[in-house]
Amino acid sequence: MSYTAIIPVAGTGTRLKPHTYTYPKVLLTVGEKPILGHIIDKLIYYGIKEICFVTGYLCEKVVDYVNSNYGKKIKIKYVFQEEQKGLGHAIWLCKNEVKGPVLIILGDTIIEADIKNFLDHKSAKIGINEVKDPQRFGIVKIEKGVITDMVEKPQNPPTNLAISGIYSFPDSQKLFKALDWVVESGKTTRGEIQLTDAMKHMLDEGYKIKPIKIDGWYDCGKPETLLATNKYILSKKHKKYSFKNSVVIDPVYISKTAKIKNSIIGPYVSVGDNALIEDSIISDSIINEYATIKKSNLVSSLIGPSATVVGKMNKLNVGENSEVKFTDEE
């Protein structure tokens, strides 16, 4: 039986305001497409044919994006999380929609890993990675190649091995049974129903979960990490661009419908559909669709869809349909 993927996409993305006032976090652009697009494309590449999305905040935009771009490629299901009560709660809501083996992957993190290592039917697996700040994550202890203990965001972490946003369970019903136990017992960690607590219960019941070291883990939850992820994705691109009276410094992504005039673009810049950049110098930035940038010097900036920036500045974080001017010109 093939794996079904669950992707939680209900988060509000409070650390990415003002962009998440009008866009769900998972639809923000990195490289040439939204975060969620990178994740779905990878799952399809590895043979996933069915995905259940846990939606919430601005769910209609997620549904529209997924249906428009992937409706003919995969089987799609949606579950609505009315109130965000934690990752464990989001997964638990899928118990009537998902049967058989399940792969869980977070919707706001780009994970570099060989997904096929998670898709055999021999044992449950979770991705792990060494981190410098283990207090922020679910942490595991490992002995003889299997996980012996785990704890969510501990004050005194037993290791620096963090759970890294990808999980697989050959028998999803055992996972949902553990989540039932967490929900029915009223157990919460930091006020939320945690997937880590359900997996800890599974370990206590004798269930084996193997760790898999992943190659990379790129968070998209803050402006600086979104830009870092954009930089990583662009570093793997090798397409050359040329515009009259302009200089393009690789690596960049520039939409075919974008217009570049008398500007220097790059390195590490993503430019969306129908954006206009004129008389400007831009590096390490994301310029979304229909944005207009004129006479500006931007570094480490996020410019939202249909936003307008005219003038000179070093760093900006401008949301959708905003207008910023540093000039008296009309």
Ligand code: UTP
Given for the second form:
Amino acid sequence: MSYTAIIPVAGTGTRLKPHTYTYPKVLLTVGEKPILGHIIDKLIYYGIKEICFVTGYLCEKVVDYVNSNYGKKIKIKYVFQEEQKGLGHAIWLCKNEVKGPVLIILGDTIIEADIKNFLDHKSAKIGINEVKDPQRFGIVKIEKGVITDMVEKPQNPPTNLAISGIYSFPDSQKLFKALDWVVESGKTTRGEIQLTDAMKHMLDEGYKIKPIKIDGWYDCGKPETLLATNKYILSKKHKKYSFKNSVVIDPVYISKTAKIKNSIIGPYVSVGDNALIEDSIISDSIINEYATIKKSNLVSSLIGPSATVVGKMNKLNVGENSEVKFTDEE
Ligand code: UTP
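Since the structure above is the form predicted on its own, I would like to see how the form predicted together with this ligand looks, so please show that one next.
Next comes the full complex, this chain leading.
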């Protein structure tokens, strides 16, 4: 039986307001497509044929995107999480839909890893990575290559090895049983039903979970990390663009239907379909579809779909030895 993937995407993405007022976080663009598109394409590349999405906030937009882009490529199931009670709860809701081996991957994190290492049907595995701020993550302790303990967002972290958004279980029923235990016992950590608590219960029962060090882990949960992930994705692209009367500094992604006039674009800029950029200088930014930018100098900016930003040009008449500064910097 091949692995079914579960992608939880029910979250409200509060840290990415105002963009998440109208779009679920997982549909925000990085590079040339939504975060979720990058994740699904990767799973398809590694041979996943069935994905169960846990939807919630703005679920109709997720369903619309997934069905129209992937409806013919993979088998799709949806589970609805009415209230965001935590990752453990989101996965637990899939127990009637997923029977065999399961791969869980977060909907808002782009993972660089050889995913086939997670799909060997032999043992349960979780992706881990070293972090500087272990208090913010689920943390594991490892002895002789196996995980001996794990704890969610500890105040005194035993290590700096964080659980990194990818998990696989050759027998999903064992995981669902552990989640039943967490849900039925009413256990929460930091107010949420945690997947980490279910896995800790599995360890306590003698179940083995192996750590796999992943190569990279690109979170998209807040503006800075979304832009950093955009930068990472663009840095792998080598397409060259050229526009009359404009300068493009690689790497960038510019949709075929975008219009660029008299501007300097890049590096690390994504420009969506039918966006219009005129008389502007833009770097390290995401400009979504149908956005209009005129006479603006933008750095590290997120411009939502159909938004308009119009700056101004300055007309100066400045004499010798004068000093004019439009910045606080010295
Ligand atoms: P996060 O906690 O990072 O996402 O969950 P969030 O809640 O959308 O973001 P903030 O904290 O409000 O800014 C990581 C992933 O798990 C999903 C989220 O959708 C996201 O893809 N998730 C989390 C659920 O589907 N259900 C939950 O109850 C919790």
